[in-house]
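As a starting point, one isolated chain is supplied in C-alpha cells, in the form predicted on its own.
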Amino acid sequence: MTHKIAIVGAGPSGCYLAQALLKARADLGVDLIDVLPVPYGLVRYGVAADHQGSKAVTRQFARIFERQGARFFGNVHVGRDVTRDELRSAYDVVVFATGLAADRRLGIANDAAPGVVGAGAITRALNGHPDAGPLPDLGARPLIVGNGNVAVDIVRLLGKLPDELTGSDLGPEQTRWLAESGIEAITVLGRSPAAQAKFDPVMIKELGKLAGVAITVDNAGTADDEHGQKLLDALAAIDGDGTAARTIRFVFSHVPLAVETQGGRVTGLRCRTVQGDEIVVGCTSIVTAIGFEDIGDLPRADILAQADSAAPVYAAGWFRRGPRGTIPDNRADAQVLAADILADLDGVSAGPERPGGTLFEGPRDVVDYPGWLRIERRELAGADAARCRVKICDRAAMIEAACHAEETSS
C-alpha cells in the first residue's frame, strides 16, 4: 500500500511540492485540496493580469495532474467541509500550503480609514477572484506605499492605456474600472532609500514602455552595492520619461506617520523625511503594498506548532516562512520540504489503507481536475481578440461549468 499525502492549497507552493514528491516517488498518492473551485492560487489571482508570461507556469503545473497522477479536489474548505483531524485520519501526511492572503496594515494612526486599501485586495479584484470585494474609487491622485514588485504591478496597470492591456485576462468590469478611473497622478512612496527597495529592476524598466504617462523619480540617492546600483540605474532610465498628462512619481526615504482625512475621505499621508521634517503628501486614496499576513482562517500558529512536532503535519511556502520570495523561490523551498517528507517516510510502513480522497465523496460540490478543465475551456472560449480568456468570477457559475460537459456537435 502506498503512502497518501494531502496538500492543502493548490497554488504554486502546493503544486511545486506535489511535483517534487511525485518526481522522487511516483508511487505516492498525492491530492491537492483547495478552498477555490480552481487550482493555481497565486498564479491565477495574484500575478498581474497583464503578465501572462508569468502565469504560463500553470502549463507546468498541469502536468502534475495529467502525467504524474496527482488529484485535485476544489471547493473544499478545510475547517468547514472537513476538519483537520479528518484529514490527518484520511492521509499519512498533511501539508498546509495555503499562503497568506491579508494585506499588511501600515500600523500608523488612521490606517483603516475609508480610502485606504490593500494592493492584494485590488489585485484579486482585477484578477476576478470569486471572493474579492468591489474595486475601489481611488480618486484622481492615488498614493501607493511600498517598494516591491506588487507596488509596481499596481502602478503599471493603473498607468496603461486600454490598448496596452491586449492579451491580458482582465474581465469587462475590470477593464471598465481602469478605463474610467480618472487618475491624473500616481505617487509611489517608500520608507527606505531607493537602493534598498525590493523592486526587480526589470519591472521598473517595464514602466518606461508605458505610452500614456510621464515619470519622475525624486531623491533616489546613491548605492553602495551592485544590486542597489542596478535599481538606481533602472530608476534613472525612466526618470523624465514621457510627456503625457498622467504622471507617476517615485518618492523615497519617507516614513509614514498618519493617514490624513477630511470629511471621511483620505487627503494625504503624513510622513517624516530623511531630514527629520514632517510633511503631508497629498492624495485621494492610499494603496498599501507592504506585504501580507495571516487572515486567521486557519490557525496558522497551531498548525506550525504541529509541524514542529512528531505529527505528520507540515507547512509550505508563505504559510510556513512568511511573505518572502517569488514564485520560483517556492520551487526550491518545495524541493527541500519534499526531501524532508520523504526522509521521514523512509522505512515507515503505510499501515492500514487510508481513505484519502474518498473523504470528499458525497453530496457536495467538489470540483475535480476534469471539472477544472471544463471551467478553463469555457473561459478560453469566451475570449475575444483583445483577451486571452474571460474568467468566470462567480463561485456558483464555476461549479456549474465544472459539472456540465460542453455540448458537442453531432
Contents of the next structure:
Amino acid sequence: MTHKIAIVGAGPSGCYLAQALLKARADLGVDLIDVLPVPYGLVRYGVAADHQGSKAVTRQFARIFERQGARFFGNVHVGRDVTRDELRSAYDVVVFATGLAADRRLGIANDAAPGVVGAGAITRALNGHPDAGPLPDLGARPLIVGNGNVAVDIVRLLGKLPDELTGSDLGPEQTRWLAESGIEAITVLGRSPAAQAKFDPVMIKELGKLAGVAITVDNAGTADDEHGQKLLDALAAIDGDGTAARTIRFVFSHVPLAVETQGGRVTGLRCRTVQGDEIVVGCTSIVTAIGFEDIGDLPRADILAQADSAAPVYAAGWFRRGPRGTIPDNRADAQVLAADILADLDGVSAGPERPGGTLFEGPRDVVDYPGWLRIERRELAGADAARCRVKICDRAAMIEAACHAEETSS
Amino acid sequence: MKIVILYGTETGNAEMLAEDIGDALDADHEVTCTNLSDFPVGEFDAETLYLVVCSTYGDGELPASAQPFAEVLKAGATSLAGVHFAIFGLGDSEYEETFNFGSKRLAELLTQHGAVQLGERATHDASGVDLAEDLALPWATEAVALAESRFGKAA
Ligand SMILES: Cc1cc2nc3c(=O)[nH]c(=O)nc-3n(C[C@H](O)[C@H](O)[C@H](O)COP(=O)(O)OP(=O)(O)OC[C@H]3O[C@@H](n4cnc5c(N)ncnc54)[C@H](O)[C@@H]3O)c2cc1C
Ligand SMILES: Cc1cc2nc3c(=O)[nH]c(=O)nc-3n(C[C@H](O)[C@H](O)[C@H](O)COP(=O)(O)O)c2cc1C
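Here we have the form predicted on its own; I need the corresponding form predicted in complex with the partner chain.
Zooming out: every chain and molecule, the one shown earlier first.
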C-alpha cells in the first residue's frame, strides 16, 4: 500500500514539497488542501500583478497535478470544515504549509486608527483575493512603514502610470483605484539605516524605470558590508530620478513612536530620529509593511511543537520559518523537508489503508484540479492587449465556475 | 551520443526545462540531467555533449545553484579543451539591462577555459509569449546535429 500525505496549504512551500516528494517516490498519494478554491497561495495573491515572470513558477506547480499525480482539494478550511484530528486519522502524514497572512501591527499608540492599513490587506485587495476588503482611501500623501520588498511592491504599484501596468493581471477595479488615487507624495520610512534595509537592490533599481514619479532618498548613510553597499548604490542611483509632480521619498533611521490623528483620521507618524529628536512625519494614511504573523485559526505553537516531536506531523514554509524568505528559499526548504519525511516513512511500516481524500466528500463544494482549470480558463478568456488575465475575485463566482459551470466538452 | 544536461536554477524553471529536454532526447541518446551544484568541474569529458540550461538572478548574476560551479571554475586552471557545449538561457525582459546575463556569463566562463560552444546561445523571456520548451527543443535538436557532425555519427 502507498502512504497518504496531506499537505495543508497549496502555496509555494506546499507545492514544492509535493513536487519533491513525488519526484523521489512517484507512488505516494499526495493531496494538497487549501481554504481557497484556487491553488498557489501568495504566488497568486502576494507576488505583484506586474511581476508576471515570477508568477510563472505556477507552470511547475501545474505539473504536480497534471503529471505527478497530486490531487487538489480547494475550498476546504482545515480547522473548520475538517479538524486536525480528522485529517490525522485520514492520512499517514500531515504537513502544515498554511503561511502567515496577518499583518504585524506597529505596536505603538493609535496603531489601529482608521487610515492605518496593513500591506497584506492592500496586496490581497490589489491581487483580487476573495476575502480581501475594499481598497482603502489612502489620501494624497500615504506613508509606507517598512524596508522590505513588500513595501517596494506597494510603492511601485502606487507610482506607476496606467500604461506601465500593461501585461499585468491587475483587475479593472484595482486599475481604476490606482488611476484615480490622487496620490501626490509617497514616503517610505524605515527604522533602521538604509544599509540594513531588507530591500532587494534589484527591486530598488526597478523604481528608477517609473516615468511618473520623482524620487529622493534622505539620510542613506554608509555601509560596512557588501549587501549594504549594493543597496546604497541602488538607492543613490534612483536619488534625484525623474521630474514628475508625484514624489517618492525614502527616509531611514526613524523609529515610529505613535500614530498622530485628528478627528479620528491619521495625520502623521511621530518618530524618533538618530539624533534623538522627536518629529512628526505628516501623511494622510499609513501602510504597515513590517512583516506577517499567523491569523490564529490554527494553533501554530501547538503544531510546531508536534512537528518537532515524533508524530507524523510536519510544518513547512512561512508557517514554520516565519515571514522571511522568497520563493526559491521555500523550494530549498521543501527539498530538505521532503527528504526528512521520506526517511521517517521508511522507518514506519505501512498501517491499515487510510481513507485519505474521501474525508472531504459531502455536501460542501470542493474544488478539484479540473475545477481550478475551469476557473483559470475563464480568467484567461478575459485577457486582452492590456491584461494577461482577468481574475475572478468572488468566492461564489469561483465555485460556480469550478463546480457548476456547464461542461463544454472538447 | 552521450548527452549531459546541466542546469542552474533558483525557482526550478531551468530544472523543469532540463527534464523536458531530457525526455525529448532520451529515446535516441544516453542522457543524464544534473544540477550544476552537483557537477564536479573535473568530470567534463570530450565524448559528451553538454546542454546547459541556466537562469539569471540579482543584477544579471548566476542563479544560486550555478554559483559554486562558477566559483570553482574561476578559481582554478581547469582546462576544458575538447569539451563541447550548447547553452540556453532563462530570463525576463523586465530586467532589460541584464536580460539573460546568467547564461551569457556562464558561456563566457566555459569558453574562457577552452570549451567550444556549438551554435548560438538561445534565450527564453518569462515576460514573453513563448513557452520555454517550444524554444528549447528545436535548440537542443540543432545542438545535437552540430555535435553529431563534429563527433562523427558513430559517437
Ligand atoms: C505581498 C507579498 C509579495 C511577495 N512577492 C514575492 C516575489 O515577488 N518573489 C518571491 O520570491 N517571493 C515573494 N513573496 C514571498 C513569498 O510569497 C513567500 O515566500 C511564499 O509565498 C511562502 O509560501 P508558503 O507556501 O509558506 O505560504 P503561502 O504562499 O501563504 O501559502 C499558504 C496557503 O495556505 C492556505 N491556507 C491558510 N490557512 C489554511 C487553512 N486553515 N486550511 C487550508 N488552507 C489554508 C492559504 O490559502 C495559502 O494558499 C511575497 C510575499 C508577500 C506577502
Ligand atoms: C530577483 C530576481 C532577479 C532576476 N534578475 C534577472 C536578470 O537580471 N535578468 C534576466 O534576464 N532575468 C532575471 N530574472 C528572471 C529569472 O531568470 C526567470 O524568472 C527564470 O525563469 C527563473 O528560472 P529558474 O526558476 O530556473 O531560476 C530575475 C528573477 C528574479 C526573481
